[in-house]
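In structure tokens, the next block holds one chain alone, the form predicted on its own.
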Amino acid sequence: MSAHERFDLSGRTALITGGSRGIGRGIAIGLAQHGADVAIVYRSAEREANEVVEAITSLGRRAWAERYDLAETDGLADLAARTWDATGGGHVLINNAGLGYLEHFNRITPETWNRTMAVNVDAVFRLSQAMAERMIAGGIQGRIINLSSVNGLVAEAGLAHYNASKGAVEMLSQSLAIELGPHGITVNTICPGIIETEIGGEFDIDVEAFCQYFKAHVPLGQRFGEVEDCVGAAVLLASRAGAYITGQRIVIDGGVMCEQVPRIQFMPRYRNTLTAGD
């Protein structure tokens, strides 16, 4: 099998939540570029959702968009059934939609806690459950890819509910990988660091000072990630090339989590030990 064939998604259908903007949009179009038909779920951004559908159909692929609030967890099984019937099946589920609130732990209300858990955890489980059962019944060796976060691996101030929800996604994904492995269904997570998207745009924080401080601690280029930095990981995990990868995570943070202590700025400036011609 050629390298092209290993990443070819022709004949496969993907369902992506939160597919109208940000990382979800990038992954939806990226999968279509590799041959997949794509259905997206969005909550409110109808114009953006229609633009994603147009971008996918312009590539010669089929596309669908359905409006649904993932916090309404009682209807998720029906959402999965409608999408499956509309697309004629499903090979890849990407649970991308997520939300977060920046607030001290003692300011977290039952409403924000419950909505965070509903969208970030409950929806991931319910859709995975409903889609996996259909994959098994149809003999489909499918893929489930959950957009987690580095916050599922290490904590961050002001995000107790978000941290907890992403930690739950990590353990849920590994649990599903164990149970679905015998059916040939893989389950993995993608853990972005800070990516240049809309999420977090309304946080009550000194954005300029925080961004300057954070970027200074990113080993790879001292920049935030971009949506395109996440697309390749999704294509790998959705394709034949990722068929033997399950229960794993791909961290996309520019190397931030590699560093225990930010020491390099206190060291002498790097000097190349090689000379021209070496």
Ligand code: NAP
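Predicted model only: the values in this text are computed from it and were never measured. Here the rigid core means the biggest group of C-alpha atoms that line up within 1.5 Å when the two forms are laid on top of each other. Positions refer to the first chain, counted from 1. Compared with the form predicted in complex with the named molecule:
- When two forms of a protein are overlaid on their rigid core, residues whose CA moves 2 Å or more are considered shifted, and residue 11 is not one of them between the two forms.
- Taking 2 Å as the criterion, residue 258 does not count as shifted between the two forms: its C-alpha moves by less than this amount when the rigid core is aligned.
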Second form
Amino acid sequence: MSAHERFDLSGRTALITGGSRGIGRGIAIGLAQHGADVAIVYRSAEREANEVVEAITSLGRRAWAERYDLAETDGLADLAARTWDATGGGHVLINNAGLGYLEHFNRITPETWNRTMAVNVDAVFRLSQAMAERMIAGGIQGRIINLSSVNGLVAEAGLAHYNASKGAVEMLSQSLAIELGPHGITVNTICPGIIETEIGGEFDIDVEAFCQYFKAHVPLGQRFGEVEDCVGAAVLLASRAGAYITGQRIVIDGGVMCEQVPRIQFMPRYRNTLTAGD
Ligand code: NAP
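Form predicted on its own already given; the form predicted in complex with the named molecule follows:
All chains and molecules follow, beginning with the one already shown.
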């Protein structure tokens, strides 16, 4: 099999939650560009969801969209069954939909805690369970890819519920990787840093000051990530090229997580070495 064929997703069907906007939208279209048929789940953005369906069908692939609030966790097994039947099976599950609230730890209400856990964790668990059962029954060596976050690896103040939810996704994914490995099903996470989407758009912060501060700490280009920066990782993990990768995470953060709080700038002898060339 050629290297090119290893990334070919023809004949494969993917279910992507949160496929109407942001990273999920980019991955949905990216998988279709590699030959996959794609079903998306969204919560409210119907026009955007329809546009994704149109973009995928214009590539000659089949596409479906279903409106469903993933916080309604009791209905998730039925959602998986409906999607499986409508699409004629499923090879790839991408648990992408997620949400977060920026608020101090002692201001977190049961409502924001529960909603974060329901969408970011419970939905991931229940859909993975329902889809994995079908993959196993159908002898499908499927793929489960969970959108976690760098916040699942290192905490950020003001996001205790979000951090906890993504940490849970990390451990859940490793657990499933072990249990589903014998069936040839891989389970991995993608951990973005800050990617330019609408998530976090409602955070009550000084956006301009934050952007300047944050970008100064991104080794790779001093910029936020773009949706396109996440698509290749999803294609790799969904494809035959990723057949022997499981229980892993791919961090897409421009290198932010590589760095501890640095001290080199406090060494006058070395100050500006890289830029001044001396
Ligand atoms: P986004 O732009 O806000 O898009 C979120 C998507 O999820 C939308 O399609 C939305 O549907 C859907 N969604 C949200 N809540 C839902 C619910 N209850 N039921 C069904 N669908 C729901 O988010 P994003 O930035 O692309 O983030 C995607 C994933 O990456 C999330 O898991 C997020 O935690 C993770 N992540 C993102 C970043 C980042 O900087 N962007 C960083 C780290 C991790 P509607 O369009 O209908 O609302």
